[in-house]
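Okay, so here's just one chain, in structure tokens, the form predicted on its own.
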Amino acid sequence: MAQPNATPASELRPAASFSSVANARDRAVALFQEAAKVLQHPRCVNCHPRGDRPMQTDQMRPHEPMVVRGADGHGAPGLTCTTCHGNANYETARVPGDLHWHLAPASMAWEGMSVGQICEQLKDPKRNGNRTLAAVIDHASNDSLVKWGWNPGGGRTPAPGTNAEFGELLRAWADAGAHCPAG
């Protein structure tokens, strides 16, 4: 398989740069591997944890103070996410925020998963919030909480590239057949 030139983890190659990969399956795999720089970044994985406790910081440490997912991903009764997290970042206290701050559903945990496993999960409506592939791409491209990953404030490292580049990679991946890396 022809591999396009690598880029630093803080950047994303544009989707168009994968057009030289003639085989659609190989192109889809390469596109998804590039998009996975975002999916496996702390800005995403912190809110897609395997357990019931979110993580925080670039080191992906367990959330302090201790909080849990709760029945709907919005925290436990009496200590919901919005107890501390407002509609926007509160820079004075370095507390991140968004209009609908919450954890991803447990079925959408990415922590510890391979790129191939995340890819298969994103395509599976039983594990992706009952979304079509088009809806997954729309969510990744337009949801304000996803977009927050590129403007996290508080000295946090933003997700690689831009949200627009990430969305284009996912659209090109789907257009190439949405094939997943092995493993």
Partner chain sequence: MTFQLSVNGRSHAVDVDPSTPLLWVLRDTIGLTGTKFGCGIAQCGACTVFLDGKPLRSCALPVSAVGSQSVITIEGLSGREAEAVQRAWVARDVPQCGYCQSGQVMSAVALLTEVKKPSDRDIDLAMTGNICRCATYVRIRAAIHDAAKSLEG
Contents of the next structure:
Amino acid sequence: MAQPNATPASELRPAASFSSVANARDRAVALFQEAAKVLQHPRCVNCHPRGDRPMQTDQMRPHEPMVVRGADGHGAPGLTCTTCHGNANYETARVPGDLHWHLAPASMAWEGMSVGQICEQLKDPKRNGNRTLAAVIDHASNDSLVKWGWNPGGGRTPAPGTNAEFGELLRAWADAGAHCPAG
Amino acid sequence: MLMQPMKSHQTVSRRGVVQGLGGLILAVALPGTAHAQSGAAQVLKGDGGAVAAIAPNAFVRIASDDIVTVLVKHIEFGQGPWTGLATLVAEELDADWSQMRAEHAPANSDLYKNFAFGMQGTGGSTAIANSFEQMRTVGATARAMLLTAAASAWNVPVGELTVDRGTIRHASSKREGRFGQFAEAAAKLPVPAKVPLKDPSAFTLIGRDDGSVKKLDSAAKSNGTAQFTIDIREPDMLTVVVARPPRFGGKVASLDAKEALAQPGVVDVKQISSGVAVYAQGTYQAMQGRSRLKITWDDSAAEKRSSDQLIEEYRALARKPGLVARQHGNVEAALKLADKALEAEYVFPYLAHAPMEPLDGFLRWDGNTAVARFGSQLQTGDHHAIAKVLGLPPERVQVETMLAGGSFGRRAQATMHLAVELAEAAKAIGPNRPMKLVWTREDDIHGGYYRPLFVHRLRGGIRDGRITAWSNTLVGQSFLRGSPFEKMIKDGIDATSVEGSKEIPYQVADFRCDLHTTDVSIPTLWWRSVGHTHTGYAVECFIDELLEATGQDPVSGRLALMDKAPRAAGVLRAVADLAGWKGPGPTNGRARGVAVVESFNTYVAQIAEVSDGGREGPRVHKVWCAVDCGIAVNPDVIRAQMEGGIGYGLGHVLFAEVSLDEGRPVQSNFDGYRSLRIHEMPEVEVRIVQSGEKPTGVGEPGVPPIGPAVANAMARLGLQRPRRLPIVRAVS
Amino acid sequence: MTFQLSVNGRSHAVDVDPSTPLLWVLRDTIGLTGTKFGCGIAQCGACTVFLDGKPLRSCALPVSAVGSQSVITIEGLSGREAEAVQRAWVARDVPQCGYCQSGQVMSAVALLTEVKKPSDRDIDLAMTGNICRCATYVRIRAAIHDAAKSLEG
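Now that you have shown the form predicted on its own, what about the form predicted together with the partner chain?
Let's see the whole complex now, leading with the same chain.
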């Protein structure tokens, strides 16, 4: 379960280190579980909330002020993400930013879900924004907002490992058959 | 500035005619009626008997364009004295509301003293109470002088003249005139010694509630033109921020300002008693410079205890008898005889006031004279503090009061620390460097002068279904101790610590209230409704708990004990009627809690309708509020203050705490020091109880009942009455 | 560094550090002090302005990011919604201390520009980023409803 964790993982095992797992299914599951250290990190889950309100901090507190997903993940009329979040992190105000700062769609909520559920969700075009597996991996490797997780600014804890290591884990997982952990 | 030297032949009790911007101005200055025996002469005389200025020493100016400007001696930071005092003048003057204006009076402790304090200042919800007769007298006197001038001009008996909404009439000759026409002539007349005031039955503006008496400052505050201290800009003005020690009582051990001084726009860095002052061309540059100071702090004398440690110490103390504030009967014996004894402990955190406009001040000093402009709440103290630091006689220091973005007690400083810091910053860099000192929000939340942390231990005895014993032991700091107000501590008891606990509206045969005053070097201060911020919660939660234990209704159970508190009982009955009280519920998941608190001689009862919001804490849907503040001068201002008091009280009870980690404040801004937001604001319905009593204040009394009202509703929802505030901490 | 800013329809050349928050450029450099400082971290909304017509916390945007986008402050506010909101604010005597009200008015105008007849929930969502320590929220809500009504027909 994605719950506040006092000491979130700070590193990732490299994808190559999983090659010793002979069984492809087991390897895929292990690779995804490793990648899930990123997916379940507060930097990522905070904007993949179960409800309409994002979260903040490593304690995953409800976002203050109270903001919501709105019609398109960019907030409500009068108080959108861009009311406060600019194109880049702004250390003076301690406000993080990105070119398209927004909430993940409700279909991609990770808060409170198991690793297996997140895995199934990622593969499901009905929920993942109609993406192929390759597109999902491309998104996870190249999207600026995803990459923000490793450059969050403001003294925030970055997601574990590196964005490149994360991408390699997902690619290796796909190559091993993209099997999901149970449950 | 409307100033003219007083001519020697004029009596000091008569104000002259001065040429002002809009024409001729009648300026009337009168001492308060409470001090009438001292005479205008004494009030207006300076040390050498000379009267320096005319118009600034006045309460009202009437210009040739008919505009009536009231000089308000109380600071306006939202509680409405500009409108309130102008209403009092306009009432007796029979002015039209549209011709009324208000501005702050200058600092002058003789002329503008608050009769409750003996010096100029605002606080304790005293503005309307202490100005009620004084400002009406001002209005009536001005009216009498205008009528005399008009009668003389028209050559008719003054007794035949009438005034209605700013128009003077002589019916039989069908003559009409405006105030402005007669201002010049009126100003030359002697000031009548005694003028009759209206009987309250004749009031037309006081108490008027048809929406026609609008607040005087709403427009400027809705279009960005209202000027606050932070808005002051002058040529060559420097902006100053100060790095203060992270722990209270810390001192600068070493300072390296090289990097800070190398920042563009940074002009200088100086050590002052509160820390290290950074002077820059602009606010951001000053902040940037400050962030590059390298300071090591000497914490050897600093307070290093954490909140949790203080609370444990306080809880231990609460189990020992303290200094008795009040007792009757024998509470220990009564508790032993009780069929049932209840005990409750309540813990109240340090709270910051966090006014929207952080502390700030402007000062111009040329080595010989100084002008300070800021939201001074205790002008006399601030005035003298600045004069002392700059080594100037007070008459060479002018203090101009600015509109302030809230205060909630923060700007009324027993130690005058802002005024001292402002003057020290000026002195450190030398004369002829006009400057604006600005605190950031972090400075504000970390800056101390908090509502003190308090622990209450309550014990109650029930015998034969009746409440027979009440014991309340309080533990907390006194902010009067060690301050210039220390003499207000009587027999070791700081009345502001025990107000509300020492005397409760309920008759209990055996009663004791005792106090432990603790020695902690965290600076504390009065905070909107002062002692009642914690005593109201403790007393109203505990009486509710005792009534619940005896199976009594929260309203009728209270009323049965309130024979000697008729006005408190009156608002309780009124609020029960307003809310259609049928017991606490719950009904459809919503319960109702009630509380009634008198503070500053104003009586307020509230009923809160609450549901359980789970992790997010209680959800307060609606609050019914009844208030008895004597004669209601401005009903809509009273409603606004009840609404705002409820919101301010609720936000803090739900969310707010400044906790200390080894002496360092943990929260630093509104992300951690959470404020009530609009979606958390309940609907509010206010009933003002009709009263012929003298008016009392409304700035603070709306605050105390909301916390216990919510807690008492929570108890009926099956949640505990929160024992430690804030509530959301207790729930999660 | 010099930046060319469009503020309230006028062009201003300002020579400031690129990291300076737009707020302090407006207040200290250009002298438009209606926009207020309350927290510096986009928590309170007192510094709200419009950037290309959309509400923005001016404390949370460096001047270097403004570019050619137009800035409107409370001093330059105009139009039907603005007039309706400010009229309603005065009619309801909304302000107490008044310090946050520039930001409140800006957010209310932004809401009414997009949502002609806002529900209580719409008001909550648009206005919750604006803290009022005096808690004038009851009247803010009522004034927004009044303004919306006055804009009908």
